[in-house]
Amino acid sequence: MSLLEIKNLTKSFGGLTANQKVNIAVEEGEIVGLIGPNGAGKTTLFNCVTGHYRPDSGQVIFDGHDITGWSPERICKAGLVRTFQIVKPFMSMSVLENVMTAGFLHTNSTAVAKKNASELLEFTGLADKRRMVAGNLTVADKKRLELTRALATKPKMLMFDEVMAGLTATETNDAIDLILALHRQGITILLVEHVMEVVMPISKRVNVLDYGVKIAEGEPAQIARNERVIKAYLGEKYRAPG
């Protein structure tokens, strides 16, 4: 059984249909990519899955439970956690305090939250900046903090929304290494990303949205040969041989 099943999900805003009968399944332990042009409905889909929007129709099944319409907090506590394209840490709080705040989802103990946060900051490479005010971090470190806060909620599955946006090549490579380290720990990943050099090599399967409709699904090499995907999004630059 899939860890996450999105079934015929539809979401409209007035006369604009952002998602139309989208079906995506993610098996436990997979890294699955979600790509498509700007305005394709990727972030709207994330918002519907994680409770920030309620879909007009369709279902979201996570870990065997129908979570359609659940609040974001309840979904997060169930183990389905997302990051945001535009990161918003608590700017005046320290890096450590930011991560502790997320940790209180599962504990009322300040000591436990602090211990767990400190261990996670070691893992994500922010331990030496734990006392720094979050608002003073670089863009790359704010994204790393966003990920660390997500980990503090003890996710079974992470949904990344353009975690590589705005990063240098070195920072991107570091972020890829961190994602793969999370995957090795058993965390399932659904990844929205525009950087094809990132999403294609690490994804087992890739789903493609265009104008709110899923137009393709397959292994990265198949997607890179799909004429409809090449025309709608990839262009000839990413066409795979064969």
Contents of the next structure:
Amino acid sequence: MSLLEIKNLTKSFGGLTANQKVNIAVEEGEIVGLIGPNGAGKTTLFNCVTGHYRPDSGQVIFDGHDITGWSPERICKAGLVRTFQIVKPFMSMSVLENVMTAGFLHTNSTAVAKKNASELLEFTGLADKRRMVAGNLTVADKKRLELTRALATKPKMLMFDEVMAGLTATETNDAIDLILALHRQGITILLVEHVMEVVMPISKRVNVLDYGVKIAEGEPAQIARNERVIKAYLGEKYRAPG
Amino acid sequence: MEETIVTEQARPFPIKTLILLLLAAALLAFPLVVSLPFPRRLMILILLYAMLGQAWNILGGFAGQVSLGHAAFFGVGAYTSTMLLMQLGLTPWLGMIAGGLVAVALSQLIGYPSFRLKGHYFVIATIVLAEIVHIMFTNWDYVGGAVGLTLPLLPESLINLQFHSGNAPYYYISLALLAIVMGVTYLITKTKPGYYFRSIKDDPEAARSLGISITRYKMFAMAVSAFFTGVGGAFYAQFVLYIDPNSVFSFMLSVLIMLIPVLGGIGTLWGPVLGAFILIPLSEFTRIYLGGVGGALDLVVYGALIMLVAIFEPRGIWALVERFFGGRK
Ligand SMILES: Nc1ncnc2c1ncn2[C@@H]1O[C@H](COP(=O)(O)OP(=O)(O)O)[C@@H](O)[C@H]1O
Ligand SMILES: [Mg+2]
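Show the form predicted in complex with the partner chain, please, because up to now only the form predicted alone has appeared in this conversation.
Full complex below, order starting with the chain above.
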């Protein structure tokens, strides 16, 4: 049985169908990619799966529970945690406090939360910035913080919404190393990116979304050669100049 | 701009401890040094309003849920203890706790529908609901209607919470109440609820995605806030020995309770104390020397202060103090 199963999920905004009968399954321990041009409906799918939007129809099964319509906080407690494409750090708090806040899901002790948060920040490479106010971090560090914070909730599965967008080549490599390290710890990962190149080398399977419809699924090598996928991405150049 | 509120101190800060001790000593010695009733009365009001401002700050400052209906909690606290005293002869000390608890109950009634609303709508809901409570008490004959209630004069004693020969005991009681609320607030800022409150203020959606039940914690912040506001109302009734709907449920009172932390430093531990020390003397003096205008001048002064804060230091006057003493960037 899959850890996460998205079944026939449909979500529309007025006349626009952002997700149309999308089916995606993620097995325990896998890294699965989800790619698609801008506006394909990736973030909407995230919002539907993690309880921020209610899907029009379809089902989300996680870890044996039908979590369709659950609140975001309940879904997090069940072990499924997402990051936001547009980062959402707690701006007035320090980096350490951000991570501690998430860590309070599993402890009532400030000392324990602090110790755990410090260890996590060490792991994700933000330890030397732990006292900075989150609002003052660079974009790359904000994304790293968002990831660390998600990790502090001790998730079974993480969903990353474009954690590598806008990063330099070096920063992207660091992020990939970090994701692989999480994978080795046994955390299941759904990786959403707009750019194909970063997802391909580390994903076992890749799903492709275009105009809200899943147009392909397969191993990275197959996807890279897939006619429809190439067309969707070529089309993007005309749809979204710049 | 480095961290404003941090879990760990940037450096040991003996000056801070020293100032705190001096302040505590000065506050304790005040009635021994000053025996005139007017300055004492003023100090009692300052301490009471600092407590009310801090109670508001827990909800509005730390959790970011701005209420303009706190007079409702103050008023039910005042009426509860007074009615219990008049009808059952219950000691005002238990009356205070009962008043706080009734305020908590009311806060949950107000909070439940209001927290479904976002931003400005929440503020408006608190105003409307508090006004409804105000009108209900004005029309409720059993509790004296628009005329209000005059508290019975009891023999002077601690258990009766009445002192006629001098107001020093009221002073020490208000100081103790403020100390308790300061202690509770400090505890909150250092523990899980404080972190959760601030996360809700900063980004409720992110907070939810991290497993935080934001409605539950908003209700909790509201309950703590309402409890101490109700206790403050009960103390006020004992102190002035006369309450009526227009004095304890007025919208202006809600505004004043909010202005104290906003002026002093919203979401900080010491902001409300600072705010009360500035606003309450100001409001008393305008009332005495420029009285007769009927509250309108108060509003002008408050409005001007708020504009100054908004322009020069939106984080309140406490931010200036911190910058001066802490040497923080
Ligand atoms: N809250 C919303 N209201 C209306 N339209 C939306 C909303 N969220 C997303 N959309 C639309 O749904 C489509 C998919 O958007 P999105 O899921 O953000 O795509 P992606 O993340 O793949 O770039 C876009 O056309 C977008 O404009
Ligand atoms: Mg997106």
